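Presented as structure tokens, the chain that follows is alone, the form predicted alone.
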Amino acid sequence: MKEHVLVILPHPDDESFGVAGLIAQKRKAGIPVTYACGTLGEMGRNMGNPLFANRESLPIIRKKELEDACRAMDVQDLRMLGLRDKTIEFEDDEELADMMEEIIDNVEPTLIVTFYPGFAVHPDHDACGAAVIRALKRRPIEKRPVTYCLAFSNNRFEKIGDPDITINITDVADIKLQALKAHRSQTEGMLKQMEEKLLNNDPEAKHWFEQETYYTYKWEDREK
């Protein structure tokens, strides 16, 4: 089967923080990447630093930032799902899974990246990941693509152990930085501090641009 990556995450900038390195490497290898972004992040509280957005302008600004970030990563198939920010958890579970199933069936990916439900901190992250997993469970296990999950809750190591996938992204660190910079309303202030730390070889700052980690979702036997 021809390789194709499908990233399904709820907010503009989720992809740049968590998956930009993987996306950039796949695109450099000529592998198509589809990004399905759930919302426009219109309920976010960051309005730029210095301030340049407001509640009315933020959805338009974040849509443009998302398009710019995808351009930086060379994502040529961006799909905006039109869900409302900070309310995904209140969507009907089956209808949300229907939406994800339609995308999965259309793309037929060999690899999916989403959030690990229950271990992704934000309710939208958990609800998005849960909908993707629910949609995939409708398929026979042998027809489910490899599924990488992002997890960063404090209890993740205790509950699901260490991530089993670590990708060195130093060869595309510049692309990840450009993708993050594209989300100016959300990242400008943070990146100014981070770039200073990078100049000082701060280990925590360097880590952001050296590797990305994922959990391969483990399907339970009863789901076969």
Given for the second form:
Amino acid sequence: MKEHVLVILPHPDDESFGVAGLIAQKRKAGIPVTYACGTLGEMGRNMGNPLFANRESLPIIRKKELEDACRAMDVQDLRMLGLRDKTIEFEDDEELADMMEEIIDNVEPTLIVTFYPGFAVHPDHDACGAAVIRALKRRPIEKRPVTYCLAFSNNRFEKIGDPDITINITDVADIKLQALKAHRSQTEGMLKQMEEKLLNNDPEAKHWFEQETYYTYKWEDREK
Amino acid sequence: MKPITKQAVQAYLEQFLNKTVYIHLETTTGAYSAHKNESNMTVVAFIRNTKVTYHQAKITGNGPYRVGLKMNEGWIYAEGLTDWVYNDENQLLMAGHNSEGQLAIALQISEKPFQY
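The form predicted alone done, now the form predicted in complex with its partner chain:
Let's see the whole complex now, leading with the same chain.
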């Protein structure tokens, strides 16, 4: 089957923080990447540093930033799902899964990247990941694409162990930085601090541009 | 947005007196508050596009500021407001930003529903 990556995450910038390295490598290899982004991050707290956005202008600004980040990563198929920041977990679960199923059926990806439900801290992250898993579970197990999940809750190691996938992204670190920079309203202040840390060889800051880690989702269906 | 000047905001608050208006009221610690420090709580609330009519309005304090709107059957209250703008959509946006410029509270008033 022809390779095609489908990334499904709820907020503009989730992809740049978590998946930009993987996306950039796939694109460099000529593999198509579709990014389905759930919301426009309407409820973000960061308004630019110095301040340039407000609650009403933020979604318009973040939409543009999302498009710029996709350009930086060379993502050519960006889909905006029209959900609203902070409300995903309150949508109807089956309808949400329908939405994800439609995209999955349409793209027929060989690899999906989403958040690990229950281990992704933000309620939107968990709900987005859960909807993707729910949609995939509607398929027979052998028809489900490999699914990489992002997890960063503090209890993840205790509950689900170490991530089984680690990719070295140093060859595309510059693209990841450009993607993060594109989300200026959200990242400018943080990146200023990070640049200083990088200069001081801070291991945590370096980690962002050296590797990305994922958990391959383990299907736990009783029946085959 | 710009730093609040009380007289200017007071005048705009009064512009909406006795009209049917849409309110956006929000306060947030950020969704990662407890994740970053387990002794913190994550507390977030918002209500958007609720239709109300108020007949009295005041901005008080010396900065950050407080706003109270009196309705026939209740009150709307916000504390910690630092910045404001009256935008092209004729909406009065007030917000409180912390020292890192992050939004901690917002109170917004509009005669038509807020978009998005």
